[in-house]
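The chain below stands alone and is given in structure tokens; this is the form predicted alone.
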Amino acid sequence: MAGCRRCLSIRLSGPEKEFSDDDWMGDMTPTPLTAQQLAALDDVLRGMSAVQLAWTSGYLAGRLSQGTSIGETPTGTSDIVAAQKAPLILFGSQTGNAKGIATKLQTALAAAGITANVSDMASYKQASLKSEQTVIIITATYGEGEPPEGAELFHKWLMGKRAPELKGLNFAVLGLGDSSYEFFNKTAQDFDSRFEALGATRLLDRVELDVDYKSGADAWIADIVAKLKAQTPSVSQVSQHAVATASTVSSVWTKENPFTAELLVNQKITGRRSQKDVRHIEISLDGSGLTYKPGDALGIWFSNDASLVQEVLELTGADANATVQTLRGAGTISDALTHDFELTQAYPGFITKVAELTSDERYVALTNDKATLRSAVTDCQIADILRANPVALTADQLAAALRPLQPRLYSIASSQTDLPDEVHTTVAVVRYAVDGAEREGGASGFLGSRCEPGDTVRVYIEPNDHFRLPIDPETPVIMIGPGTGIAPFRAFLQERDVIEAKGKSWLFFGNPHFTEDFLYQVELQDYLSRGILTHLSVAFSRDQPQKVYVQDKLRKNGAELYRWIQDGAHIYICGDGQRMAKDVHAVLLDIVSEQAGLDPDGAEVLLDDLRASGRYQRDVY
């Protein structure tokens, strides 16, 4: 119901239409496959992205042209080119961008006739890799060094010990990182060492990008397909429709090209005296066709606050009005630091390039050690750095040194069953001094700060298919996500309320003060006296003398979680991933461990078992 105005604790109905998977195909009835080919058709084309679909039609519609079926090799084509086996892209992608850029070498390898596979690492099977001829492994670095989340099985077991040898392999890796955190692209360098060790071929030196990664990304896969074209003996293109159909779904709403949408609702949902500014934000997606799925992300596109921009303009003495370039084109300084240029994040690559473009000693002596390098840039913005060591900075060194914006991503916090026209999220805004300056995040700041209902906001959705309901409405879940972390699980119970699902819920939820931070109080008492959540279980860590979390109700009730778990339940965890989600995984093993009576090893290992599965899944930050 775009542009409806509702209290967070009254639900209103709407129009409702339930839709199965198979509905799209409705309309293709009578087919001429069989059942049983039609179901495996089915389960191919299922989760593939917009661009993967247009491939493949092109590449059928290439095939249907030369006469041939998909089991026949076409003709003309040589023996060792039938037996040579299409390379494979593995990616490990923590925010969607290792995921686009694995869609993009794809798509750039069709147009030049090369049939690549892609997957994800968390879905690809393991022994499956000595038997590959090419694998191109394109990963980012999550939080101190670690693999992303649905890259961490694949990255354990390449370094353990039952990793094949791959001799014979052809490999390349790209990482992509962020400069700001010490183990800057050290899973990519892992994946790259590891590969070498194992006997394996670089195809290019591995390659490693920071956050403004768009153009070394293009650079990069030019070279991959050179180099693949250079050693793939001739073929047909398998077909020029590929291409062309592929630009039909260039007008989707993506990072790229975002959705200009209406804000409905900004409302604090936290109390007056809580430390903790946590906005509820409801946002119109009417006419977008934008879909989404309980689990997925929503990607927010922001501006720079014009307080932030005007002081960073002084202390550089940059000219507000002088031209520069930036991605989107030609314009003022001005407007540039208000919507192209990364301000709310410090980061090293910006003390290097002034110090690069001006030579000034302060800036060069910043450079000479990383530790202090990272430590100047560690909680402040831009802005704080030239406080501290103010510069002289044309408006042309000024663009030369930042980095592009880049858009924030938030869990969302509806279901689109449930509301068809709308996303939800929740977002906590984040606010600190730096030597007496109040700060803002950036995308947090903008949305809780400056942006009223009536403004419009740029969106996209982020899947996130490692993050999902289980399939049969009966499967009971645990879902752990103190804080903002509560935000997916509002979308699950939404979604489980709608489908009117059978299967128990255990909520573990925690936060400061039961009076003050609470979030989704009323829903989530209303979902337990109607029976959508069977269990509630609240952590308010400062509401006695011993602070309380949400590991410490996990570990009281280990004996019934651990049931549930015998019972096939689902573990989700939602939140922070450098302490939370740690510690939530150490109280886990220690239930397994003497629930089953397993030592820590095999502890990890049944864990390990249920992330495989999709039995135990995480939603981290």
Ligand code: NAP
Given for the second form:
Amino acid sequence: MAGCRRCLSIRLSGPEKEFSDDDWMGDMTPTPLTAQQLAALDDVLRGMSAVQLAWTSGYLAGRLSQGTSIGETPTGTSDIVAAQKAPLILFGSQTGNAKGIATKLQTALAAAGITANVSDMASYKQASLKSEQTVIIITATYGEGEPPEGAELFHKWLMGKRAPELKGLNFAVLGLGDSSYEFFNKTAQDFDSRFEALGATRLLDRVELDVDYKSGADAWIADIVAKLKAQTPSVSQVSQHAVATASTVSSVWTKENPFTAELLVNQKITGRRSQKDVRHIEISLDGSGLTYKPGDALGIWFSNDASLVQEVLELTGADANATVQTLRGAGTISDALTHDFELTQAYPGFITKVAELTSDERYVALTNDKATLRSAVTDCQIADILRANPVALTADQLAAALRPLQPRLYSIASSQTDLPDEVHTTVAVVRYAVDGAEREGGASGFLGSRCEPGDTVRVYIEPNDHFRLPIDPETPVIMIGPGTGIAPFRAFLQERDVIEAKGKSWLFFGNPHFTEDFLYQVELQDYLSRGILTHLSVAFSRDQPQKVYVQDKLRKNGAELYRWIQDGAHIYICGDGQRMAKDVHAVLLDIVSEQAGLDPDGAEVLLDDLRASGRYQRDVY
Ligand code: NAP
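What would the structure be for the form predicted together with the ligand, rather than the form predicted alone?
In what comes next, the whole complex appears, and the chain from above leads the way.
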């Protein structure tokens, strides 16, 4: 550079000045533009009003902050690029479906020349919302109308007093739910009405989808693309603040294209007299290239039991060999009932569809009011509805009324650092009786009762970035996992063992009886004796007249737990989300309030802060 004497001229305002490259060291900023670019710029700017110049200056600053080059517009169109912010696709995912649709929408928008940002609600900076121009919400609802774990803080903030005015923001909401639950798609409804109440403008009416969401999601994506294309005169760019999007796992094996794996071990780990049948399952991932981290879940596709399929055929009188259409193509109804349709979970849609197809009085009567419909599908299976309300159905009617079978997710109970070619999980086999008929859970029955070592199982990995060990192995961890909630903590301990982590760890485990239900007892005691596990607190609920739960053990150790939190411990809860996780949360609030001398609101803020910083994570079902 020192020997270069190339001279440039700049003439934006004021007298023309000549300078050389040596001036780069002085207080004058030279232009990096070529003489031609400068002349072109000058031409464009000449005659602009002060307002136009100010807008252009802001626009260029915006482009600079986005780190993009105007020449790099992805479509290569010659449209004038407006100062529009990239649309934001914000998802709240419980089982990965909302995340999958978000990614699909992003791809569809890109194909239409619109580059959108995608962000998980969990990692989105709330304060940025008021500066967005277009926000597309895709959210699941789970349990009793609750937001997905990762969306909870964003939902709470938006519903609260601190949410900003959103005038000038355009939005659309897609909800994913399960119509077998009472508060179907409640979270989507919450977002939809709140955005409107905050002054935002609805781009499209809210769409609520059920478990068989695929075709509805595709149609909604097409509508959103058309809407955004129509209102976007130009190409949007991905801004630098685009937050981490979806999963990092890239394997050819996915939910839609699962890996056919060999089942290695199916071992009952509860005692002979236990009221529970809990299985330790080991599956080979050899040759799959699948990778997972502690905290991830294993997706399992299952088939329905042959005797259940037979029962449904007999109850309806459908011809087992009749051909029907499924998502896989044409096949016999018998095969479709085995592999393609949900039989072990009843849902309102089955009854309404049968009523519509047959006009059968009993089914029509069941659809008369919501409460009757809901109670007809509670705690029973499709065969139980058919037994209670006999109706003749053809194979086609049956196929039209049933919804596609969905895989089930199980928390992974192993560390791939320790076992590169295996994945383990812990499965409670669901068994119950309905009017004398013995019933089993879909996937848990398949794995627990019907799969033997050597059989094949179709699996995939569902990453869960909201349930991760601390990056620093010295950080203490507090793990609360009664029942099958122990699964991810077995993975955590295995991982910490193999990487020789030095951080302290404390496990709270509970189950009915010490002698029958102490899952992984030998392993846990080994971890304890080797110091991999610092403390093990157990709550065997039925070993004494009064129930004792994990939260009782937490309360008893409140002062020590609070010291761990002050030392930077990460807190994890895994297991039943309907009662246990809520009750444990309430006790954590009490402990924090008591130990830190905070009122209930203060304690909640403290736990919310821990959550926001990833120090309080939950994997509940
Ligand atoms: P669980 O039913 O959650 O019981 C574990 C322990 O928690 C028992 O000692 C139980 O005591 C106690 N408990 C009950 N209510 C509690 C509360 N409010 N707070 C704290 N502790 C409480 O055990 P699980 O075997 O893991 O079953 C969990 C449920 O999740 C099952 O319905 C299962 O089907 C389902 N599920 C399991 C999986 C899986 O297997 N990986 C996956 C998805 C869903 P008492 O029973 O004595 O009251």
